[in-house]
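Coming up is one lone chain in structure tokens, specifically the form predicted alone.
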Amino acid sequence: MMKLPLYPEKDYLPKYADLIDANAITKMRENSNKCFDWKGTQPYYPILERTEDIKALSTDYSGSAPVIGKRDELADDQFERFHQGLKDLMPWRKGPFNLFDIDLDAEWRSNLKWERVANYLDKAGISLENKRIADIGCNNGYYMFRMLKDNPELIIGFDPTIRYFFQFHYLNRLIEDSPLHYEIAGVEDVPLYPNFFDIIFCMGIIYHNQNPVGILKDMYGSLQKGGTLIIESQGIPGDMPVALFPNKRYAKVPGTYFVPTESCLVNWLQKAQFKDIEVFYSHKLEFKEQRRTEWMDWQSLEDFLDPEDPNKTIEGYPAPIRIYVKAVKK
């Protein structure tokens, strides 16, 4: 078995040593690298070996998606085995990405999502240079990917999926010294960086927990006095403080708990002892935004709604809407 490198060189931890629980996180990489000897785990790394001498010698992460490396860069054999490499960590949920000059058209139209937390960051004076951002949730690294642009002092990814995890380390390792950080970990172990962060994004995460208002205070209690948290969650029409609590599935998703409305999120964010609450945008999701691709050829959006009625989820349920939220800890 190949040894992965699994955070970078330039490991943030001696450096902020004193402000977080560096020995914790220690602890909680050791336990979260038992995945890379689980059975399941084990097709992944051919994947990395057959691509190990691919290098990038150019990046652009000021568009929509993310360009990392040219056609040219590559002799036919390796642009051959990236190619498929890219195949094989199917299905790509989060993008798109240009690699290469090969367009990873993936399920989600993550740019739209971006463009509109951006441009409200914008409006609203937030800036991401020289700040330090955690991404709750993180998938392959879109949004960390695209938040390089603008400089920040830390980026660190959380999120537990092993293939997510492979997937951001076949691109993230393609770049020089890249000032990415992604841990194997949940939301529950943000409280392990008490004060820490400036900004955190935890974008299509909280429905998914059992413990909304819970997991809130967890994030509260890692920004910094003054830092803003950026949530966006799947949500439901209305204009009462409630949340749907779905019997098995959701859209056919097992593992989601409470889907609010807006005022109900605002709610958990108040219990949640965040100020300065703002929901900024909520939409209709539609099949632009969320459909099946060459790079995610499994069920999406469309099958997931009623077909008689795309009001309706398959169960029957009111079909979801997204809802942005900006709060900030005082």
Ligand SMILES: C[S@@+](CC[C@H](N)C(=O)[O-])C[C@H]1O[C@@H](n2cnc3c(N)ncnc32)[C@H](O)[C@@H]1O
Contents of the next structure:
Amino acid sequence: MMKLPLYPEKDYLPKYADLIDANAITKMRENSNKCFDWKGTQPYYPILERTEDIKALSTDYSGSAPVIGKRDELADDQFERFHQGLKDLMPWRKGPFNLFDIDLDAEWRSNLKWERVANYLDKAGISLENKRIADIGCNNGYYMFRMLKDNPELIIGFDPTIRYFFQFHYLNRLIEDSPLHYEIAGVEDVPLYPNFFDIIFCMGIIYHNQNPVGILKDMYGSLQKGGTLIIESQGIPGDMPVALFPNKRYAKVPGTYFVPTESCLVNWLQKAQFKDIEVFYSHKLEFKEQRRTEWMDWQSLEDFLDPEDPNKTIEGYPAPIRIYVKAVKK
Ligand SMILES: C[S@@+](CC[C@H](N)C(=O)[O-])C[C@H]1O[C@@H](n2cnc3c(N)ncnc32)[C@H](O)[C@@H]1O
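Instead of the form predicted alone shown above, give the structure for the form predicted in complex with the ligand, please.
First the chain shown before, then all remaining chains and molecules of the complex.
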């Protein structure tokens, strides 16, 4: 098995040893690294091995699609191998990216979500510069690459899904001295970072959790005093503070537990002790935002809604809206 440069020389643990329990985090890593020996993980190694010689000379994080490399930086055979590797790592759910001039148009136009958040942060005067940031459920790291534009002090992505780690790693290792860090870990591991982060992003996660108030409390605990949580959730329309608890699946997605209304999500945040809670955006999800593309050629939103009534999911529940909230640890 090839050796993965998982925790680069610039591992953040030594630098923050006074603030976090490096031994406990090392233990967490030892545990999660077991997934590298799983049978299902083995097909990823040849993809990495075939493209080990490929590095990007240029990057640009200022646009909707993070740009890593240009076509003329690679010989033809390198470009072909890289392109094939991207295909072998499908499906790509979050994007877009521009990689050596290949437009990777993922299932989600995650730029739309990021731009809603970034515009709000801008207006609210919340800067990412020199901040310690967590992206919980970071997937392939799309938002982390976007954050690089603002020069944060530290960005750690947490996501337990091994495929997404390999997608992230396939891109991140192209970049010389990348400052991004990725823990194959979940929101349940956040208590290992007490009073540590300035900003936590938790987007697309809470409705998948059995204990929404519990994870909000955990994130509260790992924010510094005055730190900000940006939470984005699937939700249902309505004025009452209630959450839908679907049987088996919601919009065909298994593992969906509590889908809140706007006021329900605000109440959860209050119960977790957050202050200065502000719902800054909510909208109905549209096909332009989540759809099948050549990089995700499986089912997408249009297959998840009732073909006769787009206000309902295929199971007959209210169709999802998306709710964006800021909350502060005082
Ligand atoms: C709906 S996606 C959201 C991705 C991204 N944050 C976004 O908003 O576009 C959910 C992500 O959560 C990850 N995930 C699954 N279990 C998790 C856990 N226990 N803690 C944190 N993330 C988890 C999945 O691997 C997936 O990448």
